[in-house]
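Presented as structure tokens, the chain that follows is alone, the form predicted on its own.
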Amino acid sequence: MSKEEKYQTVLPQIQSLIAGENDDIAKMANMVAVLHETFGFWWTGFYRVLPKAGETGEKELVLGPFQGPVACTHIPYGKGVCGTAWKQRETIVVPDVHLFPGHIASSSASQSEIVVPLFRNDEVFAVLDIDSAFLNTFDAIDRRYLEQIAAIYNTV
């Protein structure tokens, strides 16, 4: 099965998955774990843009649901492909993470990579990250039904 088949089979199974749902950790949890279990990526989850520590005011993003190894807990607005995708407000896809200024590393095994931020009331809320174990994994394909993935989140 090609790669769009696989989006194509995963849509509606998503779709119908977080209908209903009203739970974000929840939703996300079984959006990740569809996307893992069927594209058997290296690393998969969310980042949640919620308040840092103490009282500055400040936002950061915090790890998530998400299913491959351990992962950063937590990442500053900006910085490395998941905080630069929360800035920029747009998908990032990264064919080789090494080659990526100020790249967050959890893992060496990581080679490439794609943000996608998603909105609610117009604001990023969260990010789905998803890393792959090989070199230039991701495309246009991922980046147009992930950005569908992440469109449909609020909308079910």
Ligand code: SME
The other form holds:
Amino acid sequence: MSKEEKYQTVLPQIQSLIAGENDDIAKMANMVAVLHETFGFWWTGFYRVLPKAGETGEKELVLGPFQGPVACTHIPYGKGVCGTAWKQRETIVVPDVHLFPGHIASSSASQSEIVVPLFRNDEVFAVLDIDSAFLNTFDAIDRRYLEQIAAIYNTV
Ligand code: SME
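Could you drop in the structure for the form predicted together with this ligand? We only have the form predicted on its own so far.
The complete assembly is shown below, putting the previous chain first.
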């Protein structure tokens, strides 16, 4: 099955899995499971935008549901690929993580990465982060379908 065919299979699967479910953790957990199992990625998970501890009013990314090896739990705004996707409000495709300035290495096995922001009320409330153990794994097809998946998140 081609990558595109796999995405076309998982799209309706994800849609029905999250339909009628209001809890973010439950939705994210099943989405991650489907994506991770279907594509055999190295690491698949969400980071959520949450208030920092204390009364600073600042926010940060906090590790959410994921599959794969343990990962870093807090990522500041604008840092790493995830914090940059949050700041820039757009998908970032990284063909070689070693060439991305400020990349945060949760695992040395990770070679390429894609991060897709999810929006609620026009604000980024989470990012979907996928890591591959190979270089150049992600392209325009991944971007298109993962953005579609991110977009249906709030509509079902
Ligand atoms: N590489 C990410 C950090 C998270 S882990 O890959 C799971 C980044 O640079 O933001």
